[in-house]
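Below sits a lone chain in structure tokens, taken as the form predicted alone.
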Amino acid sequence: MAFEKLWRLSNEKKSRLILAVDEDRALENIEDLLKEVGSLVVGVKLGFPAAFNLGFSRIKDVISDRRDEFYFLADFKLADIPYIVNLTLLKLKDIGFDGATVHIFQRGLEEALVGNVPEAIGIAAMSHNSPLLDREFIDSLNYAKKVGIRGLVVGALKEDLIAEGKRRGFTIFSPGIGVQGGKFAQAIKAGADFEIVGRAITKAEDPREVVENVVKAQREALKI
């Protein structure tokens, strides 16, 4: 089963919320933040801001300490020659990441997604205005299916693309909730499986309260 760990955590917590931690203040206090929201957040997305702020050694420690509590997603949106993408994925797996985002447009992923690498989540449509990716959406989905990618990133405001990706059997991860305009549970209602929320939580005075509001909206939408 694709994303087995993520779905197990989702069922246990009755949540579809993945927390994106990019803000300096949140990263500096990431252990406290994860402890505060751990009962409701199923995944943690870390990318370049985390790498620059924490370094990979501390990221590895954070993951090791809470490996069973969260699905850890490496968001570096890899887009390079197959050898480099594969090498990077292997390193991310060593650090402890469960999943990793990869761009689809550069192709070559049949060579890159080999060995013991994290579960690949293909970037199909960004949460901001990404017309080049959006125009190639169907071709990207066809290619993703061909190379065995089971998860897609599709921005929360692109509801027609979410629905199409879901119709084709992909697990849909939707960023763009909160600061970028997506309402809590908006992507879930459109067919997404998981919502990725960052600044609306990490810049809030009370992150736990926002997390509770997001999950409440998701539960109402899913009737769980």
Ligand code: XMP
Contents of the next structure:
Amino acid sequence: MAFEKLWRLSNEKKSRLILAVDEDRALENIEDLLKEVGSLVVGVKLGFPAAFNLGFSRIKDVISDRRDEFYFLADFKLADIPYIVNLTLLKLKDIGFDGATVHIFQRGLEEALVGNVPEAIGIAAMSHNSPLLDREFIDSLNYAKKVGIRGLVVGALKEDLIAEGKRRGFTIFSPGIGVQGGKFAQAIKAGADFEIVGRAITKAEDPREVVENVVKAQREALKI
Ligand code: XMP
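Taking the form predicted alone as the starting point, write out the structure of the form predicted together with ligand XMP.
Complete assembly follows, chain above in first position.
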């Protein structure tokens, strides 16, 4: 089953929330933050801001301390030649990441997604205006299916694209909630499986309170 760990945690916590930790202040206190929101957050997304701030060795420690509690998603939106994408994915797996985002438009993923690599999540559409990705959307989905990608990132504001991705059987991950304009649970209502939220939580006075509000809205939308 695709994203088995993520779904197990999601069912246990009755939550579809993945927390993106990009802000310096949140990263500097990441252990406390994860402790505070752990019972309601199912995944933690880390990308370049985390790598610059914490370094990969501390990221490895954070993951190893909490690997049973969260699904760790590496968000580097990889788009290099297949050999380098594969090498990078192998390293991300070594660090402990469960999943990793990859671009689709550059192709070559049949060679990149081999060996013991994290579960790949393809960048299908972004929440800001990204005409190239939007134009390529259907071709990208056809290709993603062919190379065995089971999850897609589709921005929360692109509700018709969320629905199309879902109709084709992908697990949909939607950022763009909060600061970028999406309402809590908006993407879930459009058919997304998980919502990725960053600044609305990490920059809040009381991150736990925002997390509670996001999950409450998700539970109401899903009737769980
Ligand atoms: P916020 O705005 O909540 O962003 O701080 C949270 C995280 O989500 C990522 N992000 C996106 N990634 N397509 C993507 O692939 C998108 O449309 C998109 N919008 C936000 C961003 O990297 C940040 O970590």
